[in-house]
Amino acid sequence: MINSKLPKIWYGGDYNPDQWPREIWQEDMRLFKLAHIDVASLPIFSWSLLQPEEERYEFGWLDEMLDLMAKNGVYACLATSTATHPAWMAHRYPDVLRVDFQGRKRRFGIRHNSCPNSPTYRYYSRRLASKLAERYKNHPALVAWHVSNEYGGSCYCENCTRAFRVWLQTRYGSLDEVNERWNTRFWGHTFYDWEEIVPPNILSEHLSESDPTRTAFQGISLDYQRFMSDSLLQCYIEEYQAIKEHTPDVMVTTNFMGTYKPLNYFAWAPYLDIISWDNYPSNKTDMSTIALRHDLMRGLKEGQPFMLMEQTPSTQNWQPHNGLKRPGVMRLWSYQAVAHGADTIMFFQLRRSRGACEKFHGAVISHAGHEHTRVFRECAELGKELVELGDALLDSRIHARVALLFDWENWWALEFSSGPTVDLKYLPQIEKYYRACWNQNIPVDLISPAMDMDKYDIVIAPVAYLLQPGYAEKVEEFVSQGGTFLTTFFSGIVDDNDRAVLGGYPGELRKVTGIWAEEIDALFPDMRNAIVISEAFPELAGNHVVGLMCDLIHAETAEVVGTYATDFYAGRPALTRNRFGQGWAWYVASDPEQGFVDRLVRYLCSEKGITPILETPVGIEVTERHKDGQTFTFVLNHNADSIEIDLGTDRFRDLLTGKELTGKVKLGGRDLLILRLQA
């Protein structure tokens, strides 16, 4: 359970009392109260108000901001406030200024705008996370804590420059080793001393001021973002470190991003007692995305549910079109993180800001600041449902047959790849193969390539450029146990230095999958080919289209599903599966339409036995939690109007209004259903 303090779905948000005068203190209790608000985290941004000179702390005002709050029944929790730094420490201390990619030293400014190895920023942070739990290591308020805030960015300073010769000393052991790693006989780069090696930017190896993934030594940018993911998370490391010296049992988080490129947090989730993060889609972005990143922060650490730490009420200010959540949006979508394994719902921001960059950011407290908005009163009547709810819900988990591959790593060296195009990106690769599942209701986790994949029926890899040690040995495990993998073109090209393998791609999966690529096709984006399957597979029979890229393979042990249908290699396989031990290992040499997708995976699923939840129309998302042996069924309509679904003969109990259903039901535009199973 999150914390047996506060056995509920958390309700709250970001709160910044010290933006405030104390009689509006006051009114806030009121107010939250009358939203059901029972969490807040604070103060995120108030390093300089906590510690306003270099030898001086002021906690006077944070003691009597927790004392308030506990008094009013509002738990904590509580941040280090370390995610900006003071500008007398930037004044003082230059040396925890960021150099930027253009290689240019900041000024003091916006935020995250420290230098991860710098030794002052180091020192300070850590020693204020100190500060703050041996103060309030017993405050009756204290839930959890949360260390600075939303970590990214990068830097090219000479603190990093030293530090990640040491991280490359630490990894590789000897400069010929490097070299090797790198490949530095390319346009004569071989390394003699490891004063010699400099960070890559656009002053050394980047190509691009624009585009930062254009490089001319991928090797060499794929280590820096692995160095800079590292030292941000040391940074973390070490005020949860200086945190749990004295408080061991109380939880420690940092708020993630979902799908945030430069940070690897598969790496970084050890060091998290439980996982958060901050949704913010646009109003016309793609449900399926948004449950996507619920999954993938759930499956940061297998399954435990996490927070969702950040989302806003209404509106947010930084996107180029920031539309307000129509009524019952914002519900609908609180529950969708529930449905994914939310334990809490939580907020940016409590009391709407006055100034600066984020005053027109969505809050329960609007600047009206009284409980007479639309905003006010959609939040407050789904803080009461949440009380309502109690612990029903808590810590259930996720069952999934299906785990589609995630890795950070091969994000990073499959962008910073030059060619075969520009338009290969990482991300809809995964999205798509999400989709094809999401669209049928159909659980999937995200894993990593360490993670295990013995109890999941199939595994899907799409675009696995960059394979990990030793995980084609863990796909042949797994396929040869009875399992179903399923990878696609441009898989298989490179080792974890982006060397290119030799002997044929994809390399080590060559076995497995039974096939051999010659050549790839980059498609111009006006091209298309397709993919011709015969009657002999009924469910998949047909012309699909593809685009994009295309594998010119050759089927050794694999046995041809599908073959193009034009060009020069009109004819040759275009989709194959091979059996190997009791399994299957499929390979799409394309990028199919989603269509062709959401078809393969469902014919994938039916020969393992695995159905959807429900049939439901287009726009109906269903998800199960599972607990104490109770299933809980997710109903979520994203359709603005009324749909009819079909339960089927079992009978349920609707967790929200207390209705027994069956069969056809009429679900509400924007509403949802939580259902039990009844005896």
Ligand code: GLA
Contents of the next structure:
Amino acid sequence: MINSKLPKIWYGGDYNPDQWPREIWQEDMRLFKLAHIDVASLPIFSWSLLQPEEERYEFGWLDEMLDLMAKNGVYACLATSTATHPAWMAHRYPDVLRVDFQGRKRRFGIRHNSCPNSPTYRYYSRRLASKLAERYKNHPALVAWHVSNEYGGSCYCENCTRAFRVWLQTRYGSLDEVNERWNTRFWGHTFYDWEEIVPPNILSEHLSESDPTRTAFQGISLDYQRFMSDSLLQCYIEEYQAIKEHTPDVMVTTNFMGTYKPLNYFAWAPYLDIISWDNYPSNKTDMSTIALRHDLMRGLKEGQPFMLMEQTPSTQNWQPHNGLKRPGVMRLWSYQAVAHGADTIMFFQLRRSRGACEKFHGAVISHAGHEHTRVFRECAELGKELVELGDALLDSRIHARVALLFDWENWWALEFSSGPTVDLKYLPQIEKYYRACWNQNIPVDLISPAMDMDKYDIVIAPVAYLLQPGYAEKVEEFVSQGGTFLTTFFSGIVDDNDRAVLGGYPGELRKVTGIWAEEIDALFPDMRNAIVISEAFPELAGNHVVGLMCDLIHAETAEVVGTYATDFYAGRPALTRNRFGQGWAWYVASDPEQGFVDRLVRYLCSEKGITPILETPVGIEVTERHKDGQTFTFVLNHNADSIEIDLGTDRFRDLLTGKELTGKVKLGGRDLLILRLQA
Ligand code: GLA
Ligand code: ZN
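Can you swap the form predicted alone for the form predicted in complex with this ligand?
What follows is the whole complex; the chain from before opens it.
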């Protein structure tokens, strides 16, 4: 459990006292108390203060701060500060500086700026993590470790080039194998010496400065993506190990970013004790998309609760337009995270910086510096509520019977693909099928291709373009045992090196889906087709508009559920299902509008007896968390206005107000209920 030392939903966030004089520290403690803040993440970006010179470390100010926190009941999510190297280090050891996608050697600046394969960076980051862990291992304030910050980006320097070759040798053994996997006979790319291999960027295989997905060699680019994710992971692992030598029992994390493309978080997750992530939607982000990101983060460790490490209390600074969170939204979105499995609610940032690019980023304490602001009041009210909630919800779990396949490698490969259309993107497809469940209050787990499918009734795998080795067999096993599997157009196209399958798409999924795809039509943005549903399926009846891409498929053993309405392939199958053992495998050969995806998913769920947690009006989100035989139902009203909800005949107690509720209840705009079923 995350919160054993402090058994409540932790409340706090990133704190940068090193940017402020001592008087402010005292004032901060007073304000934290008023807001019921009990955890601060620090020091996130203080390497240059902690190690002002190569052989000199300065921990005095941090000792003082941590003591002050301990005295005031504020715990530390202690950060290792390695997300920005000191300027002196860049000056003395230029190998810490990255080379960018354009091939330019960077100079000192910004953050998240270290080459992950720099020996200097590896050595000094490990050393700092180790010194911090040794120094604070018994500090009463310590509750968790926060390694670096938001790992990301990429580097194309000489160190990375050399490390890439070693990575390839380890993965493939021989250069012949690399040539084979990358299909290098194309355009005469055969390599005869490891030294000939260079990173794929704008100086080599890439075709566009502005669109880094445009590559001439998918195999190389895909492997470099894997390699970069692994390189950054290695930096994390080295700090993790350094910390564990001193504090084996304190949990360690690093903050993720949800659907962040460059890092394969499923590959990272086993090395984190706990998942934590930073939730930064804009005011216009769809609620189901935020929910999806939470569920993805929960899925990384198969349902284990996660930390909401950062969110803004009010506004951001880095979006093109940084609207304020409207009154009530910060609270509502905080609980939305909890509703999806978070056991902490934390902010960036506790006090707003004075200078540089984040001075207009929201904070609990604004530049006004006192508690008499709307944002502070809202934060303090939420803080009080969390104290009252105590440990009631901690470590409770979500039970989903529907799973959605999410595969970073597929995402990379799909978007590196040259053709059939630039409009095909992975996330919108995932979001569409996720939203179909979300719209109906049906819980979903996000799973990787390596994870167990058997505990689910339905597995949905949108645009499973790259099939991981062995995945199709798992699908066959799952379906033959009675599972429902749904996949879509442009699936089963390539292997894990982006080499096209031979013998007909969807390759290894051909048997289970009972179809094969002969051609793929990419539609112009203004073109549409439709799926005409056969009379045998009244639940799905109608002509349903589709766009983007149309697979021209042949039903082999599959039953045709719908056919294309127009074009030269009118009348050919567009939606099929195949009986395979005890189960069904569905193939959606094109990209329907949301409304039809909703209906299709509802139909599949009803066949499995999966019903909504609660039938609710639009804009109401419902989830459930379970523990010790109890069920907690979250009912979140994302609408600005109040609305009536029907809770049915069960009797509930609302944990937030203590009220007993049943039947029709009125829920205020942006308000929520956390209901415990009464015996
Ligand atoms: C990220 C970082 C923080 C801060 C916020 C601003 O999540 O981790 O340091 O820059 O963004 O939104
Ligand atoms: Zn590098």
